[in-house]
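Below you'll find only one chain, the form predicted alone, shown as structure tokens.
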Amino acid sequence: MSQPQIAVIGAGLIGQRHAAIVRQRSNLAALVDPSDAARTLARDWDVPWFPDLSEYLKTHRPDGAIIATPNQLHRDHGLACIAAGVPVLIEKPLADTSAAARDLTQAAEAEGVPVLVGHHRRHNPIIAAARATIQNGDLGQIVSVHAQFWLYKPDEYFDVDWRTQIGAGPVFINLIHDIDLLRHLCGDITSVQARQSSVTRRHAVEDTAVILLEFAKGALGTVNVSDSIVAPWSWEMTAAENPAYPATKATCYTIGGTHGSLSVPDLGLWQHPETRSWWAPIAAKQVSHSAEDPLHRQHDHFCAVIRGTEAPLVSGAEGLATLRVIEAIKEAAETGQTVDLR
């Protein structure tokens, strides 16, 4: 198989997106989405249209599906996806809730069947280049992390109702990308504590955060996230990753170890040349990585997936990892309490 046909399920923004670059890269086998706007997208592509998934696996099999539909369709379209044996890349998150989201792990167990998860961003260079450092032990063993998502959502961004009503909010919507991030670079996550405001927008979710992570191998972190901040400080503002974003030369995530400090997205490795003491000079160096996009690379990985060549980077059973620390962290800040996630 030198390139796969690959259906995508759902024609909103991101779908698009995909659409368009299994188009490029590879071979898209049909666009699945009710919509009249995807099937006048698939008739100017030249590319079959289809309402329904069900009906379109009665008459197809693809060697891949890619599921951007809204998150509370995942758990049907993904499962309908393995009882067809096709692999699917599932957007993140990889369900509505974790009980969903297991549905779907233990199918594509029983099945055999590949499931990946679109947390797009541990396929960056910036990342790679940041795990490799920590695993090669520059830093030591970690001791502590901090994360930062401060930015500034405009007020006409909540002219849509939902983005202001549970199941919303910064936490669920951006946050899921960075715990994602943390668990790659430090390790599972086993208990939670948190805060959360709403006394900025006043709606009927957080638009603030600050929350405790503790993680297996024993290092703690902090997490602090707000949308209702003036600031550069998020992934979105410093990787350069998204051109929606404006790029600024700040960082979001500092990871500290017994031998050096990392910042990211920036990759500056700070370590002391000689005695590791804070009376010693400390000098900083540029971990070096390569420039591609990762949306790109994930769609590749993908690919390599369903020839059998490679992996999933981020399996079902990761995406469903994040999710439940996700959920433990809203558990958390409503209820006061410690969640342990062991």
Ligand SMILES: NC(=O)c1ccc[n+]([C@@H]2O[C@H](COP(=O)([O-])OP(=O)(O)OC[C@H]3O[C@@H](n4cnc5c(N)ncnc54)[C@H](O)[C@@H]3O)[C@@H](O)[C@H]2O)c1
The other form holds:
Amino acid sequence: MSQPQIAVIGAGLIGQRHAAIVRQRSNLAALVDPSDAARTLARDWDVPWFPDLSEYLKTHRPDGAIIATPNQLHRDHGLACIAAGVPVLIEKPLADTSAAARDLTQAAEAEGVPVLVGHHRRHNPIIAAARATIQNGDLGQIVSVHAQFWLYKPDEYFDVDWRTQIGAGPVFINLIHDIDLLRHLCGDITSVQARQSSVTRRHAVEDTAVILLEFAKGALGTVNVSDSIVAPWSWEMTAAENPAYPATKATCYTIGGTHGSLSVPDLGLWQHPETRSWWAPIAAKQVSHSAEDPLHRQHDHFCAVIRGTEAPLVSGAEGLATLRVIEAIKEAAETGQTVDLR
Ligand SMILES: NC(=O)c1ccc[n+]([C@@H]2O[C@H](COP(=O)([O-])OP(=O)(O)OC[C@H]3O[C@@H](n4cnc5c(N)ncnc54)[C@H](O)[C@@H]3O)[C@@H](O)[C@H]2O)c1
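Any chance you could show the form predicted together with the named molecule after that form predicted alone?
Shown next: the complete complex, the earlier chain at its head.
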């Protein structure tokens, strides 16, 4: 196959970025989105436009499809593509509930159609380098990890009603990215405890949460999330991945092991050069990494998945497992109970 023909379903904020990358790096088969804005964009770009996915699939069979519609539509749109045998890249979260996500993973397995979930940060070369450092054994056995998502969303962000209501909130909207990276770096999460608070903004959803994680390999984790703190310690404001956010030199994750620890995304690897002891000198080495837009890398990987030359880096099962942790955090925060994920 030469460069695949890829349709973009849902041409909103992120769908338009996907579509622009597809136009640049492979072939944009169509935009499928009922909005006037999508229709105008398709006309400007001179690509076919369709208002409805089922209608489109009755007469067309792209090599792949990117689903960037609202979360509640991922299940039905994903199932339609899978039934048509079209490999899909489904934006995160894989679906709005883990039950809906499971419908997708089961259908994909039954039909043998690959699903890639749009947790694009895993494609960031910083994360690839961090993962290689951990897997090389440079940290020894992982003992503990701390992750932070602290930033301030401007008050007008909440003028859009759904952002203050149940189903929104930084745990579901933002933390899912961080949890996915922690799983990618440190392995499966087996239990969760959490507290949440809405005292700062007084919306129906949390503005702040603190979370305890237990990993399958025995490590413990703490996560602290708030969209109401003026601070730089978030992936958004440290990784320089998206020009929409100012970049700082701060860090957002620290991962500690028996032989070293790693700060992310600046990739400082701290070790005792001679003796592992709090009395001995300790120094940081810089772990090197290439610089490439993770959305570009995700696109190129999706093309390889379509061709069948690579297995999805973030499979449906991985997207489902990350979503289950997020649901467990919400449940733990609401009930005060530990939620077991085994
Ligand atoms: N990976 C990331 O960093 C990232 C960033 C933003 C959004 N997302 C995810 O992408 C998805 C879309 O988010 P967004 O911010 O772009 O939303 P958006 O509201 O900007 O865009 C959604 C688009 O879907 C279209 N749509 C609605 N119903 C449709 C239907 N039945 N068929 C086809 N199109 C339909 C809308 O007209 C709109 O253009 C969400 O799942 C979100 O979580 C991921």
